[in-house]
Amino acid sequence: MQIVFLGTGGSWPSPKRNVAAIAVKRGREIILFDCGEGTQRQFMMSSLSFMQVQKIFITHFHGDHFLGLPGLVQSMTLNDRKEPLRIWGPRGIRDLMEVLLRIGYFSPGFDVYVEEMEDGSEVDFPEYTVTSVKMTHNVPSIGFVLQEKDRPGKFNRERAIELGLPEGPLFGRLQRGETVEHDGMTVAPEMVLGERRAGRKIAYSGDTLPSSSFADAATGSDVLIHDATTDASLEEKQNEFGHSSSRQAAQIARDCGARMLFLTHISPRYDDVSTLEKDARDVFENAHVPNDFDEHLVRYKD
């Protein structure tokens, strides 16, 4: 599982920083999250490709964070995409798309699939699953987490041989949880595999409020992705906009026991970010402001 920053600035682009857009790449697989205006630009300054786009999660309706939609969308025509591409978001979402879809002489070449989300809702792919959380901001909005599903436990060889099993493929199907038959034995995979492990963790706030509920939701995320528009001391004026600083992100990744805190939607203000990281590792070390097109290879615990 790999992070790649797209955008990592708030409110409008900056020389530095493009507006929201975090993607998540599974495989052949690309989840985004978030498409501030610009994204399909920043993809192709990026290693992936947005063709690889197949799901998008939008937090919230402030232009920073769903005008590169249509535009998006547009490129992935021009570029001869068929592949369906499925849409979640907030209430409102489809008859958002509905305009965003109708926009000048234009129509998307693949079909598009939207779907709304509140507060607790979980979308379920074979794989991991990701739910909703309601933010504080000042609109409606929701972030995300994205959690893997447990894995198979660790194959134990020397059991597997004591059962007579040769190594090879019998070895391989079973340690992709199938039971196997061996010269009139049934072996099943909980005979030689170890508890099984959980799956990787990731959060997204979006535009918030520092949140409980989010903190509860992000418990033992291997990554929290967290709103730090400013550093602490002008952390009051940002509450007052739904925003955070990133002392109070700090202090969520803290509560929530994350592995690791990326600080993001920096206010334009900020061509240095040494301020927003003191004050955030003061509260929790492992904290960094990343670049636009930084990226970060998730790890599985064990």
The other form holds:
Number of protein chains: 2
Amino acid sequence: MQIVFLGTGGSWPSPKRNVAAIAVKRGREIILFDCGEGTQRQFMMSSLSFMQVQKIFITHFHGDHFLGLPGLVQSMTLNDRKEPLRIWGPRGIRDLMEVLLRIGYFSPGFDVYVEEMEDGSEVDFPEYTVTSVKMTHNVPSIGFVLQEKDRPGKFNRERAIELGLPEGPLFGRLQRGETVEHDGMTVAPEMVLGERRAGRKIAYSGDTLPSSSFADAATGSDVLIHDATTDASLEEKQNEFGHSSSRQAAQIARDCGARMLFLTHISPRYDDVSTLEKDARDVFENAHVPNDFDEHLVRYKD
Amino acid sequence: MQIVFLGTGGSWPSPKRNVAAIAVKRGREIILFDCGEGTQRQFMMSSLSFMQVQKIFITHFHGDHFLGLPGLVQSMTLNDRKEPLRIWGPRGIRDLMEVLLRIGYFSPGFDVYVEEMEDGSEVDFPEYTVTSVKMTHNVPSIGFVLQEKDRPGKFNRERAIELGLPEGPLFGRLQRGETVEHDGMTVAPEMVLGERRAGRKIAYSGDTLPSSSFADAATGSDVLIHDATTDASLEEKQNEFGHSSSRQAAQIARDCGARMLFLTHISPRYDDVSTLEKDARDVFENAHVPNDFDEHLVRYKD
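Now the other one: the form predicted together with another copy of the chain, given that the block above is the form predicted on its own.
Once more the chain from above appears, this time first in line as the rest of the complex follows.
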């Protein structure tokens, strides 16, 4: 699972940072969190193809988080996409998309399914879930937690051979968790598999003040991506606008026991982000401000 | 008068070219023609400030020509703009802007005046006019001709001194075309000014098939900016979509007696534009494909 930071800036773009968009590449699909203006072009400048985006999750309806949607869908259509696209967001996303997908002379050339997520609701996919968490911003806003399901344990090849199983397709079926028969013998997967291994977890705050309910939902995240609009010196002012400082983001990372913190939604005032990183690392060591197009491979714990 | 090409690509952006936006800096104001997605960021990467945009003219309602409007107005608001902004476009622009300026949690912090232009209508400003021309695209579309008013002739300083006028404010008044009195003598401006000098003229086609009515309206342009989506080899196919080839753009430049042709709305398929330029120059020598951020100073003829 690869995270590609397509837009790490906040409020409005700067030459260095475009507005919010975070892509998660998982197998052949791309899951996109937020889609600020210019996201389609950020895709074109990255290692990813926007045509592979299957799912989009929008945190809230400030322009720097959603204004890239109509252009993205239009360019998908102009590039002959036929596959459906699914979009989730807070209450109101259906009405908003209804407008965004019909402005000007345009309608999408494929199905776009739009669903509203209540606070705390979960979307269940075969290999992972995405849960929404109510955040604390100056407009209704949700964060997202992507939690992979546990994987089967490691396959013990020697044990399988000891049991008299022939190498071949039976091995694969056992690895996928099926019980198999061979020569009148029944072999259950737990006989040849180690303990189930935990799936990976990514939590993305969107725009928010520090939120203990988000820290709860993000417990044990492999990667926490958090609003860190400014350094600690401007914390009070940013809090008035419903944003966090990098120090506050680090406190959430510490409280939820995250393995790693990415600071995002960086104010366009910063050219040099060393103070943001310093303020965060005073609280939580493994904190980083990614640049646009930076990629991070999320590894399994074991 | 300086033209700054902010977006020279067509249909969708490429890493090299953003979608349509052409800024004309004239004195302290910026006049913007079209405003595709990402135009605010193109401004930030150019020599111009988006806060100086006073007037925007939109050719038609395909996304690559207008989807940058909401983000631009939002960022102007976030940067405390108070000055009004004026926007013109074809019939429907009022309804479209009504939607674009209210999506998400937002309303502009300054007045935005939106006016529809009928085909052939003219907006009259103190120093220039902007005329709309009906174009031939696959949706209703207009082109624009910016025509500066004639300037007073050159001031003949020696002649004024010969007539007995003292150096000082009277000279300025005569240069501005006023009649002045001095020592019982009446001096009319034509006594000390050369012939009136022609204002400069810029014509921008937007998206279109070759149009003889546009060639008429663009007669004698100092700069013609024309749709040239592809080279001549793909002309027939592009014409089906309501676009011109670079050769056809050059024919219009020749027919209207333009001094210079800029080829724009370049298809994202082109990395190398030499065939587009070659096909144009076979017909009209002074033809160029600008890159994003290229600037061109429009000089007076005399």
